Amino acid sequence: MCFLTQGLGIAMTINKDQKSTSISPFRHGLNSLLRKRVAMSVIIVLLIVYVVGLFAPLIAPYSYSETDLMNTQSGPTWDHIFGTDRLGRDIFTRIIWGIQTTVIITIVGLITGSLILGVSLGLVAGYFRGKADAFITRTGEVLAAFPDILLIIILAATLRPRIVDFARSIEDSSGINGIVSSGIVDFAVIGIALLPLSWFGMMRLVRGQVLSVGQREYVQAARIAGASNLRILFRHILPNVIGPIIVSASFGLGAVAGTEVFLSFLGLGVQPPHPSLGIMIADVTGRGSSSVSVLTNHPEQILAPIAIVWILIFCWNLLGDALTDIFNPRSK
């Protein structure tokens, strides 16, 4: 009877161990994330901001280009929660549309740069090694040697006239108007300017993870069993390096948001009349005595866009710290 009881206990222990090991690292990380109150609070705030930006046409009370020259530089009222700017445009409306601009740029920059280019090149460099690894790594190191913001400014200033001319030629040949004024060209300029620098950090991270995971027994067994390279990469390697990718992407989103605002502040990003948080900050902090008067009498015109930028960067960094604690065993 004693041996039977011990046997049942051992069987139950093995069964529990098998169930615990059957949970994927991603699912285990998701369960850990749900138990972190700070992380969940940050996610809720980010979701609210992004939903507001994505549904700006439905939420904004006015048109972002609607002017009222009889009601300029007014303070907060019931009709205009944050007041109006120097052209009588509703600041609350322009902040909502500025959030949409930042949301679109961060999503496009993340998908095209970090995820598609960075993850793909990292998988290729870490798995195939050899000449492919050397070429990808050296190319990234050459680009990374340039000062980041200087290279982005040069690319944005150089590419903008050419992309604008190309878009206008499409308008003339097809009869479709509004391509340039819609802001698509501005999004393309910023996305292309960020592309050369946004992929290298992710590529280097994924490459290191692939070099480590590629030596595991299950990867060697899949290779011996005759599995194709694509199956090994996307079925056995990528799911086991998804944690660091998520952590890096969360930090990168905050950086992309800050860079977009900075480029628009310098006049190299989104162009008027399309709203941007950077443009709104630049309008208030321009040179001259009028800007000083605006800052003194109507500080809400600059505090509101700066607060949104701060919330985005701060929340993404907090979320990145939480994800690092979850997916990085050494931080525990």
The other form holds:
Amino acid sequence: MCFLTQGLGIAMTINKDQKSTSISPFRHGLNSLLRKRVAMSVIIVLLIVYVVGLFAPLIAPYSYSETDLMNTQSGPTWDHIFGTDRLGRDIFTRIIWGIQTTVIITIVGLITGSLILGVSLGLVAGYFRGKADAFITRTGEVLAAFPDILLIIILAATLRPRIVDFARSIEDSSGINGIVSSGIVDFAVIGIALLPLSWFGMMRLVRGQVLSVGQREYVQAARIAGASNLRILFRHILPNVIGPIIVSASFGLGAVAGTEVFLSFLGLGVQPPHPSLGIMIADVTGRGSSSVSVLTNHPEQILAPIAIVWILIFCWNLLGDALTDIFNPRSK
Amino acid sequence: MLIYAIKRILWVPLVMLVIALMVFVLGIYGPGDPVEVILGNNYTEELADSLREKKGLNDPVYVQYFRYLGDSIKGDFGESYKYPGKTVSELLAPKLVVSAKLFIVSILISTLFGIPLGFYAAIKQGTPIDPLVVSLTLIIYAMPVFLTAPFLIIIFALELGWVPVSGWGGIFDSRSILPAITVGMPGIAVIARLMRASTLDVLGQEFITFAKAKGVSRRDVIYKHVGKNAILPVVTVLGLSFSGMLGGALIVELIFGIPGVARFALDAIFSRDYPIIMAITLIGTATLVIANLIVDLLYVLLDPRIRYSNDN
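For comparison with the form predicted on its own, produce the structure of the form predicted in complex with its partner chain.
Let's see the whole complex now, leading with the same chain.
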């Protein structure tokens, strides 16, 4: 929800400046959002998932890697409410930690990729135009020609050894142990693999918005009044294009969550023993004949992980739809 | 029209050059020294030097790049690291055929179900059918294939026993039904949503009102005037939605044990067999780029408004 509060801050500062009764586009959007029942329930569900994920260490009853070989595939009991997996690990605990993985990836992916990179490149391309615009747009078009999944796979596959080596060298030189085993490397691999894709949609969107907003009278007035480029960009243009940015970010988060689960399912994302919803799903479905027996005898093992993945993607898409209705002037 | 077509066609080799460069640099330099990867534990200085000489790794990078480019256009993607003596092409070709067959059936499923569904929802706007279809597509669209696949397996293979759980026997085998549906499902949702939006857009336009006013029967208005015009914009985005289905196809192959590219690519990744990974990326991208080119040109050809507006 970080982008919401961020946007709220921007909108509030504008309101303070204006000292008038007019409300900012963002405040208007927030008001109509609060009135929508579907959107509010979606936001509450997402908030619960994110809070559970971020506070996983406090909520989880067991350790995610603690095995109990005397008690494998137990099915739901009072001690293990979702049962245990083939190594006797508590499924409930692993789901909570898996949520944390996905939640962190969505936040990291959103902030690095689409927000920082996409928005700033879009502002640059739309505002300065000319060569910068041509270069950024062409680069994006070439990257967009890649099938997303193949680019993500080749990046995750080829960069992992390099990133692991880099983390090891930091460990050696700084004397801090456990960087590789902490799982930060996995987050870095997934984050970098998502980077070339996540920025382009956002960039194109922001660029288009800036192109149209940049021609308005108030921007020209600000320029005549002697405002610097940076001030025009961040005080006058950005607040007015924030609506589409939020809509696109909402859809983007669903996609990022899906991609993390996808990569971890393939074994290219988060590495065991760190739990991920993708790994848990792969444990039950992706291991050939042994998984068929699990699927036959213990279908409940896969229920919770896929339900969570589905809820995450579904809620972000639904929220995106609701936000489109709110920010799209034609649908008012 | 002609100028647009030429520009559009010339864009393809340019894109492919850049993509090949990225794939080449990532594949050769991304993971570290390729000679170390090939030799693994047998690494000695002399062996490494002779191998470097043999593979032309001492040449300047651009020479290597253009050699790789020239070879790959001829269909030669080099030798596999893991299976020495076997070319990537002969290893990859049979897997590609299996994957392509499955993917084509899935595309057919998503188009043949998606377009009528979206169209039907749009012409039924105002009745409960429309919101029903819309929420259905939203739900299906958010369903990742690793949710659909186990559910279909549990219901149709394990409970009802209508089809076997996994395996592959070509597209006319009963074992291909579940995987094809699983891959095609999200496509149905995407295409139905696009078709619905496009149909609604056309329905609101003046020439439809005019046709109705002229006394054209409702049936003819819907099928001849609305249907024809609504399908066109959907055609342009088909290429994009197919690229979105690609990831699903990979997962489905793994879950249903289909001997396609997915398992092969993963094995290549884990054994660091980079020539294979590079070849798969390059072939996949080239297919998509060319498919998009065909779609774009078809669109211009089919839509007279664009055909004439581009002439001026």
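C-alpha atoms forming the largest set that superposes within 1.5 Å between two forms make up the rigid core. Residue numbers count along the first chain shown, from 1. These numbers come from a predicted model, not from an experiment.
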Cα of Asp172 displaced 2 Å or more between these two forms, core superposed? yes
